[in-house]
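Just one chain is shown here, as structure tokens, and it is the form predicted on its own.
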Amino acid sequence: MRVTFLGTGAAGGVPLYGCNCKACARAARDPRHARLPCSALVESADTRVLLDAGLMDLHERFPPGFLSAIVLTHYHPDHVQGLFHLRWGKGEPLPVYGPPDSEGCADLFKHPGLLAFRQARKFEVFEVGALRLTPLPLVHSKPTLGYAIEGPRGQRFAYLTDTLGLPPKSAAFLRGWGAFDMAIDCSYPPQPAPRNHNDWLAAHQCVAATGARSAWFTHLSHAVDAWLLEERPSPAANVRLASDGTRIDIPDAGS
């Protein structure tokens, strides 16, 4: 099972707008720096399954019929966007799964086109192709789910975006879940009241709470990015960054 972080960044994306600070400016030298919106394709022998869609180019990046199905976290612009344009498209219905949410994003359930929006429920496993996902409450401003997304041979792989901790019982499940890896929400710097997303300091405590064998940290800010340009932390031994592009191989369990 294969996953690639599409974009990682927190809204706003980096460089921010109109920002000149340190992590901006860098990422407007050189685009190697800058971060989309969070997203991720997670691929398993023909099923490919886009985690988000706020990448606004989806329309140009992904030929119809390439997708298995669309999971979203939750209803926010920034991870929702690029099904605006997508919807008018022709062809046959794309699967789209989403936390229950009466509001949504603007018209979408409206005026859905080839969308067929399901919802997935907290710890309710449905599968999509070769994938097996049971999806996570979260803690977030408004209705998230993460995904714990099990591939043909075992493999295991947990995004959890976006969310400031994790409840217990998702915790829980992680922890008796045997060993996987995940990308968790890295928002902010350490700071003494962060709100609705994860801190350096959060995030840490997140994978320490699951017993994750390896986290790559996502949703990151520009905040985030001129603090490590700045002080220059050293993250948890199973901790990395994940940057747009970053390609990772889940091994099989017992490997």
Second form
Protein chains: 2
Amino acid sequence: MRVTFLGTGAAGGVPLYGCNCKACARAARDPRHARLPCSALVESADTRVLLDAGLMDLHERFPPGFLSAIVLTHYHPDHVQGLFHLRWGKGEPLPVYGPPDSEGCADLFKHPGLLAFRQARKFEVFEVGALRLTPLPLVHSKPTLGYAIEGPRGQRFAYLTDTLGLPPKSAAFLRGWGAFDMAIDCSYPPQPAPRNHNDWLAAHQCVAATGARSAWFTHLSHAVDAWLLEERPSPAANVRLASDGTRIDIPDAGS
Amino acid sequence: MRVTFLGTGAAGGVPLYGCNCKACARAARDPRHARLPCSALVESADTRVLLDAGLMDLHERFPPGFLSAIVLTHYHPDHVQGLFHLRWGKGEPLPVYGPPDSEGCADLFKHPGLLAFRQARKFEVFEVGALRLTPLPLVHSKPTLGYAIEGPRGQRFAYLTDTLGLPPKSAAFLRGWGAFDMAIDCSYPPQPAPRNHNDWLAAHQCVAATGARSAWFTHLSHAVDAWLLEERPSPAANVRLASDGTRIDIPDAGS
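Right, the form predicted on its own is done, so what does the form predicted in complex with a further copy of the same chain look like?
Full complex below, order starting with the chain above.
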């Protein structure tokens, strides 16, 4: 099972429009440091699942039939804005799983076009091709689910964004899940009272609370990048920072 | 006063995702036939107004400070989706005029970021730099305004989309406005009962009802393009079809 981070940015991305901080200036000079809207592609055999749909060129990246499904963490625009255009296309219905949310985003539910919206419910396993997904409640300003994703040979990867901390039941599920890797929201540098998203410390606490084998920080803002450039802190030994394009192979269970 | 059509497509654009019709196949082969979300740039001296904000790369096209204002016809996603990303940027507030609409689109009003939303009211003139704009009610499925735009030397251009026909008062305003050019919604090929948008016939009727000197059809769907390829109809003598990138210079009054 392979995971590719397609975007690792917080809302606004890096470089942030109009910003001249060190991190934004670096990303403007060198696109390897740019961060698009937070999203990832999970692939296993013929199954391809897109986690979140904030990339604005989805219709150009993925030809019809390429994706098995889109799975949404929540309906904030930076996680769904690529659907506004894609939906008007032609072809087979494309399943889009997301948390129960009466509003959704704008008129997506009223005019779904080729998108077949389906509700994911906390702790109720659903399957997309070769993958088994368990929705895990997160803590955010809109109904939000993370996903514990299991491949056909027991590969395990948890995608946990957007969130500030983890509900006890979600953390407990992950502690009992066996060896797994994870992606976790780290939107802010350390701060007194983070809101709706983890800061550096809270992201580390999430990793520790779940016992993950390794964790990739994602949903990183320009402020995190500027702080990293300035302070050069060391993350925990099992933590790395994801970049756009980072590709990780999740090992088989027991390997 | 110069008008540049940045996008001339209906929702979904041309080529439409997953469509293999003659028009979409042609646009996929030759980008000169592609149609992005309907929008235009109006320039006069140092004033630059973006009409509608559906292009998804606004943050890359327009550096901070370039636009004097954004003027919205309405809050459907294909006319505002470029704002979701742009708003999180830094810099001076960017005025965004649009019709009164309690919903707006998604959370744009709740989290405007650097966008300074202002209500345009029917027939109440407002100024942006060198331009005077008169909002004109249109007929659509959401509160929608067209704009009669006058430059400093009496240049006159009306931007009228999205609409099916014109309310009598809007047509009467334009009939009494003097010589002007216009852009008008032509989303469909001829059909028995067009909804929310003009078909070929209704667009011609709008031109005739206003007495415009010349008209550019815009908001064109792949279905219009396919029909044009097939039938090769002749538009009225004062009508042309806009393409993405079409640039027109609006003459001074009396010239």
